[in-house]
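Listed next as structure tokens is one chain, alone, in the form predicted alone.
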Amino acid sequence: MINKIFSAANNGFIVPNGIAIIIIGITKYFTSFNNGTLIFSEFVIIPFLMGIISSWYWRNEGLSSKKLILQSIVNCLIAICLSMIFLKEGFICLLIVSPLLITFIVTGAFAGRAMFKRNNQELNVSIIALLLVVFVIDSTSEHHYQNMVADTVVINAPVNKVWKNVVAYKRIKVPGKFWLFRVGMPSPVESTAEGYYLGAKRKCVFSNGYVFDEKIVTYEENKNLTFDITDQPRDPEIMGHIDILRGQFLLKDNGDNTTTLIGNSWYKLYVFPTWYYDIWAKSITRNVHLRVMEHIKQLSENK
């Protein structure tokens, strides 16, 4: 019975995931000084290594390419379930990370199959050593990434009417159109302000009750509202992997009784590689912008 459980085929699932858990634990130790940042190695090097290890156990199974891909996807699903249990990651986060994990586990599996067919021990050791060097360098390096997203909407209303709805807006009742909002990601529903003046506190309320505390740092009536985020929620669904640092609304009077509204947001990422996660961060931030700005447009144009 034990031999069946720990057969070569099953070890191709058990061992890679076990090693991944150990390595991620070591990675957490090295990056504990960096606010829990999730690094490049955790999403690229470790999955790639998992694929190579799996191929070593499956090297005598005679797997077709299709079968190798399917078993690698199963490996990814196991890794995702373990992340949910041990790393306390939420559904949305795991949904976002899954294409990256699948890609590099499958790539690693095919690389491993090629490596073990050649049976070149020097080449195999060199590849593993290179992965180890990249992992160590990445784990001990400082990670920092900030970016800004800007969006524009033209509103058929004078600038003074738009301004009132920019500082604070009534509750959004329509459901979010963005697909991630539809599968459970919190979306903005209301913004309140204690006053229309510099230094006033604002609150941005999300659909699940989360509140972003804000402070107005630039108040140029009918022109510029800039606010810093002073406190934001932490949970497994996105927040904790990204910090929204600052928001801004710029208003431009077009001279024809219309207003151009520009929404800017500055954010900091705690997940790498940024070439992958920044695509998601931009998309999410942009859809938060557009949900709020379209609501401001509707309120301002309502006669």
Contents of the next structure:
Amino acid sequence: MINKIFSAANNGFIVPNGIAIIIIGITKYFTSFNNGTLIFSEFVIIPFLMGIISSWYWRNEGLSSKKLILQSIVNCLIAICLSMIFLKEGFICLLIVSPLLITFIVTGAFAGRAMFKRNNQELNVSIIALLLVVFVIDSTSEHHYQNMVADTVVINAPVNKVWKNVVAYKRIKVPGKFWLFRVGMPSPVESTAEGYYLGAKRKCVFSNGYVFDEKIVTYEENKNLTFDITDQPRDPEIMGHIDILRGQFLLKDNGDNTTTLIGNSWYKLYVFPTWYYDIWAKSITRNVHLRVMEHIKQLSENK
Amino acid sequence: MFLFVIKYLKFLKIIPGAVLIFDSWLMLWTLISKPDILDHIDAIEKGVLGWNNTNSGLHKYGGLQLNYTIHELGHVHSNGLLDIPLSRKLKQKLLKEGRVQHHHTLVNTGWISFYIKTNEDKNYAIKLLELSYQSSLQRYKYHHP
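For comparison with the form predicted alone, please write out the form predicted in complex with the partner chain.
Let's see the whole complex now, leading with the same chain.
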């Protein structure tokens, strides 16, 4: 019975996922200074290693390329389920991470297949050692990444009318068009301000009830509204992996009864590699901007 | 798409592992769009590995490389594009037959390209690789009489 469960075919699923959990657990234990940051190695090196380990167990199974890809995808699904259980990751987050996992598990599986076909143990040990070195260096390095996204909308209304709706706006009733909003990602629905002055507290409410607490740090009427995010919800979904640090609306009177509204957001990422996650962060921030700015445009253009 | 990447994004090959990743995407796309091609590639590998002193591995620009000892017989990208190094004379003869093309980047060389789509293409691909194998054998005999 035990032999059947731990057959080579099953070990290709059990062992790589088990090793991945152990490595991530050890990393989390020894690198608590990283403040919950998920690093490049966890999304690239570990999945690649998982693929190689699977190939080791499946090396004598005579798998076709199609079957190797499909089994690697199953491995990826198992890893995603385990992330849900052990890392308490949410659906949206796992949706975002899955292309990265599939890519590197499949790449690792085919690299492993080539490695074990040649049966050059020295080369194989060198590759594994190299991966471990990269992993250790990456795990013990400090990770810090901040970026900014800017978007522009032209509104057919005078600047003073736009300004009122920039500081605070009524509830957005139309559902978000962005595909991640449609599959359940929270989107901004309302903004309230305790007053129209420097230092006033603002609240940005999201569709699932999350509230971002903000404080106005620059208040130049009809020109510049800048606010720092003082508190934001900690949620297993994407919110735990990105901090929005500051938001800004700049208004420019175009002189023809229209206003150019520029929305800027500064954010900090806690997930790496940034060449992958920053694409998502920019896209999400941009769609948050556009949802709010389109609403401001609609409110301002209403006669 | 493949040709676009080869033509305009080839500078990315300096990033370690980038070609392997690209080939994985190609493989995933082939699995979705034309899964039979993956079976044809497997069959070609099996066929070639049945010849003496042949082996296979990963190609430096992604895909499956087939070798006679340490000499490359050809490589197949995961979208079914087979590239084979031949003599210019043999290339001209094959081009006249009309089934193969100039290599997708190395036009003025003996390299040829051939897209594997059907079972018949698979058989033709094995024939082309056999030509490359025979050339390698002759070269080997010439250098090791």
